[in-house]
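The chain below stands alone and is given in structure tokens; this is the form predicted on its own.
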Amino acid sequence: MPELPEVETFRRIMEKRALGRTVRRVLVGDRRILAGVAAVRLSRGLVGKRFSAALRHGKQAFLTVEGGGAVGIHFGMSGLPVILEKGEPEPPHSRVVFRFTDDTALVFRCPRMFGKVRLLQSANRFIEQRGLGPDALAADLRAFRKAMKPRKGAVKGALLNQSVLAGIGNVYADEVLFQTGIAPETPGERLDAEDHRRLHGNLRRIFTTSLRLETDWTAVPKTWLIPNRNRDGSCPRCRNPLRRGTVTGRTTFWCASCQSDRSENLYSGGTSR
């Protein structure tokens, strides 16, 4: 599923290519992609108007509408924005197409249908109603510590909890814990101020690096966990086999040698491969 860096990359595409153009027509290829709005109402709310800004909070993207309101886009597991130039055909799995008066278009392509498109009063109101925590990339150290400090469950669970920090998914949670040397099931209350400082710093560095590489996971440093995150993977530091198990309901990879567990019998349910 797209995590914060991927959604930020999508936001930048929409910001560069979809703003300032007047919507001529809205085509809904599959009504199941809509949440809380009918296709007719979506069209009536957008035709003749322009998108004025592209925003993001965590994994949620928003296109604000000139004169008020916003389109909310959740990309799900396989969604992405596609920009069509004049005369270009719509790609397969085009779920919503925003046709502009200059004959270009913004397409929400979503093969697996886990994404959603909404018509909102405002992005901020949606964020508040959903109870989303601070954006994981925008949060400074103070906000990060405030969000993480009271957490008593597994630290990985806190990182994945969108009401704590918005934008971190399974892959990047494993990565930041690996680079910080903290095991995923470490209880949150056992982390101190220095742990929070290092987690925050590594998270920002990982996200900014991923954005610089345009979220190409094949291009990330070989010292990262991501290239080795598979059943037969080994730790890029100590070369020991990575452990694989389930933490807070998610498949998790970690190095038992390089990541401190800080508690007894922490991995009784995990597997070595």
Contents of the next structure:
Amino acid sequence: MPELPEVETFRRIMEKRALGRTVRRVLVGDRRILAGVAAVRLSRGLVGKRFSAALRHGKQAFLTVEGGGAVGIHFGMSGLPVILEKGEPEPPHSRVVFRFTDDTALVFRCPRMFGKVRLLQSANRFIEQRGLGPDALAADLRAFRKAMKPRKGAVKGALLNQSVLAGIGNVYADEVLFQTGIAPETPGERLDAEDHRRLHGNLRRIFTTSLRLETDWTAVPKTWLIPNRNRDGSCPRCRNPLRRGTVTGRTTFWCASCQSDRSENLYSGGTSR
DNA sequence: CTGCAGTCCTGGTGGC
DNA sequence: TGCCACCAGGACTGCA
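Next, give the form predicted in complex with the DNA, keeping in mind that what was shown is the form predicted on its own.
Below, the chain from earlier opens the complete complex, with every other chain and molecule after it.
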């Protein structure tokens, strides 16, 4: 499930292996993966040109094309980039293949077809048109607080909303709420400045740790929620069974004893962490 | 404006 | 063991 750290890892792979090579041909294995561009136009826009930069904003990745334009890649829930060496066969579910003149290739694999490939005038214009919020990793505390400005709905909904902050998905939303001790359904307006400060700090730490581990979920600390988010999983802090339910339409794991909905703050100070 | 349910799609899994 | 219904996930659409 590519969220911000996974997409940043993908960006680095593409940066290392897709830049500076000339596109020889573009093969579209399934045109449903294309958004707003026909296969022919995508091909005509790229053949003979090189990718000049690999960018990322939230969960969106972009390969800028020399001479103007960019390819936008959204990985959906199962997408990933695969680099093919010369002579290496295409893996299953190769939806778009960017074949270079040196016979290596960049493949967009996307088994579950939730991803999208676009041909854009510019990455920044796309980000603006989509109304994407600030990148969740790049945002400083000031930008984070501004984005999370008091909202009535569940705090998890705000974290998942890409127009509030770009890059947080279901798994990391649960993780940051767990580590901050905030229940996922807590109304945003109930959070105070200290909650925001801790959410922001924890989010940055979680993302940078995940990046350092190259997003290998088997290697994340046992004290995190991620290794325990399964049926009959238990809280790594208090060992109580984790709750599993639906918040803003998404499967959610949380610990009822370690995560507070902040309502008791109204009449008892200092009990929550 | 805001939040939320429904929808897309397919591989993996739970349950029988 | 084999089969199948069901579920997950991100983001868009449409509704209240």
